[in-house]
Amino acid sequence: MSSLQGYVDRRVLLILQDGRVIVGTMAGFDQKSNVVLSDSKERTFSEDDGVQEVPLGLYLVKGDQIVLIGEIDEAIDSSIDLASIRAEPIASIHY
């Protein structure tokens, strides 16, 4: 859990068990690894329409739903034309 402290106030990308991809600024977390994101957006992937971002605002993600958390390099991320990327949506995890 203490490793999440380094992500506070930084732009992060979360991949959730249901395949959703959420990008936002980590505002905080708790002992169960629940994460609060500010200025968050869900990135939806499509083979036809490219990547679209749906604004979510302040968003709470339950820790048991998080598969991956990674810091985003904002300079690289802002230089990518998301609309030109074609990809299948990430499948949900079944176990």
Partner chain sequence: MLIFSVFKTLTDQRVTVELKNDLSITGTLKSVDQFLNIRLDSIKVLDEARYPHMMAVKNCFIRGSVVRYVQLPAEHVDTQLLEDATRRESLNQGKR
The other form holds:
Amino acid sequence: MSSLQGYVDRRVLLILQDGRVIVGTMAGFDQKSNVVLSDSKERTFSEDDGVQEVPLGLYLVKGDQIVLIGEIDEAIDSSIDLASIRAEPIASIHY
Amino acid sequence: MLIFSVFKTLTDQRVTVELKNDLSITGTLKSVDQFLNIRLDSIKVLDEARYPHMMAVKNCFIRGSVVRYVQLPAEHVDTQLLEDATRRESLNQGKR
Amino acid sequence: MDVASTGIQEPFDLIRLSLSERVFVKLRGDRELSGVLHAYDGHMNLILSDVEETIMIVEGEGEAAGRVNVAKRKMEMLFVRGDGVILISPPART
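Switching forms now, from the form predicted on its own to the form predicted together with the partner chain, please provide the structure.
Every chain and every other molecule in the complex is listed next, the one we just looked at coming first.
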């Protein structure tokens, strides 16, 4: 397994099949890359407004919904002014 | 199995992964598994102006099933070796 | 071309005999590739070199609705995931 082990207890950013972006602390994962996030938030992107963060709390994401899991560099992340970022949402995956 | 082996030989090389949501990510290939899930280090998203979503992300795990293409470093791919290995694997499959 | 002269009995034989030759690949999402085939597996995962990709984009709205724009790009060495492959066509034989 190209393992997710290194991401446990780290702040991570998930991109999902429907284009949603979720950040949280990786509490755990399993073989099917199902992931449990604690203190998670959805980041919604829009071309007209800044990035909004919607709190989700403790969240389980099914592995087959995940496109990508990235480790967040917290120093960089905290230096970003989310309210100033304008971007279209990420496209959903179509097979 | 063959393709998995090819990716293993490309560990530590720079590759560009293009996803089915049109996102392209260049990074150093750190590991791959039998599902062709991919770990990349020192990543850079192509067209960062359009995709600022991952600005603070330095390494990532990509699910194999969402990959459309991977651009490989041609100088590290032995095409003759690949063709021989592909012929060998297809023969083995015929015998099963 | 009969079975005896070509050695083609199964679909994958056709692909095997195209190794190191330029093939045409049709993909999902209105994409086509032309490239030299170096590897494949049973999922139709492919490795191609000297690839030209053609994407057909149909304009959805406005004056140009229905018009097809074609975007092309070249890639030196490319892995193609098999789930996107619709067909692989061998080089024309003369």
